[in-house]
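Single chain ahead, written as structure tokens, the form predicted alone.
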Amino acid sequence: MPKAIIDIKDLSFIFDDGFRGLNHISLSINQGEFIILAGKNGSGKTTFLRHLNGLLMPTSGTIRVNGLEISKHLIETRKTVGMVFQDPDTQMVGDTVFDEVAFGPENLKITRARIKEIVTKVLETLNLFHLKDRNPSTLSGGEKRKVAIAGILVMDPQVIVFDEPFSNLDYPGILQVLATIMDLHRAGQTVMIATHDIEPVIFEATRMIIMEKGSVKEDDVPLNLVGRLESYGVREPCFSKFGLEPQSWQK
């Protein structure tokens, strides 16, 4: 039986101007899965995931996190889930890529020796400790989300979040990301992803949420919904136009 990390009961969220942005939603997240969440621009998507490790709280209903209300366990949920950002360059801090991915741990107090040996780890596994002394804003865009991910992997998440993650890249850069991306589902982790680009993981995601005007639309394996996403403003893949095979971007 799937053990469900997050649980979401009725969630609504509505903005100061009155604009409803998320209306009555109830999924849950398993341990393991790797989620797609698609819909045209302003059909929620940032929104509901900005809820899922605090950043917005629910006008109504109730999220979980192992169990534990976001509201009440705020510190307990973003260990637990980790966002990595439409635009990497807002996440960056640190004058270095090592100093920027060791600033999450040095905030919770952990010893200088830990942080070394936590953050040199990571940035083996991800192929960038060659670029530990090189200032981020120096990088390639695909370099630079790669960092942004370094910084949340150390914080050890179970759920890692990302919003649009192949967004300004180009073609060598989201195939950086993408294997970065399938590494971590494949260790183990539980993915959700927010992208206008279908194309790159619908041969490898598990699950898709279809959202729209704050509501989730449909819900299933997702080569059973590619024929749906026009009608919800997403461009559908072109191996399904096509009536091709889908085949992975992982060489």
Ligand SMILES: Nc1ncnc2c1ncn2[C@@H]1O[C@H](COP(=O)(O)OP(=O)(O)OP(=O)(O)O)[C@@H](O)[C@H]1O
Second form
Amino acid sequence: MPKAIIDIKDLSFIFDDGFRGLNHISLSINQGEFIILAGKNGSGKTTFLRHLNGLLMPTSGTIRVNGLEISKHLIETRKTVGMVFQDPDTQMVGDTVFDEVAFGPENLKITRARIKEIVTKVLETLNLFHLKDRNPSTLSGGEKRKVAIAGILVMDPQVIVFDEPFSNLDYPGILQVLATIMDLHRAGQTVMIATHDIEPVIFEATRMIIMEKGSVKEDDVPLNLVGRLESYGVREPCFSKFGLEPQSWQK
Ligand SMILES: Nc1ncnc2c1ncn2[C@@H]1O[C@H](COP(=O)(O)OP(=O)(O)OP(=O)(O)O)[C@@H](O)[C@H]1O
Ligand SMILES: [Mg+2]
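Can you return the structure of this protein in the form predicted together with the ligand rather than the form predicted alone?
Next comes the full complex, this chain leading.
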């Protein structure tokens, strides 16, 4: 049996205005999975992801992270589940890239020397060390997103959740962020990605969940779903349209 890190039972969420954002969702997220969360605009992907680290709390149902119910263990949950938002600017608080990445660890009881060590290691791993003294607001979109990923990685989460990690990036930017995400997964990290851009990640993904109107409509290995994607408003990858084998975007 795979080890479930996140266990969701009958999760529903209703917004203040009465709109039902999530509708009776039950699923588990297991150690080492790489999950694509797909579905058209407004299908509930972001609403769902925001529940995974307690940014939104269920109206009904439960979410457990490593067996602990989120609402009662918010700090542990946020250490376990790291979230990279769609717009990295909203996540940036530091005057330099280094301070930005050090922000999370500084809120934990860790010595300065240890913080310097772990921040340096993460910046080197993501090939960002040369930017450490730059103001994050001066970085390109792809660099900003990598800094946002670095800020999550220093916290050493068990699961990393990305909301639209490729949006607003050019092709080299997508490749940079893609390589970062692939490396994480290959190192054993559990990854979940909400994206409209299936093509770059489908080769790596172990599972695809499709949402519509706040409900999970499909949950299967990606290759079993590619032919049905367009009925959910998700673009079918080119390889499957043309009857080809999927190919990695990584050279
Ligand atoms: N604060 C709110 N109050 C009421 N409805 C909301 C609120 N926030 C989001 N919604 C609605 O919930 C639905 C799901 O939104 P959500 O952002 O989760 O969709 P999504 O799948 O992430 O879409 P996208 O692909 O555009 O990012 C949408 O219809 C949205 O309008
Ligand atoms: Mg969204």
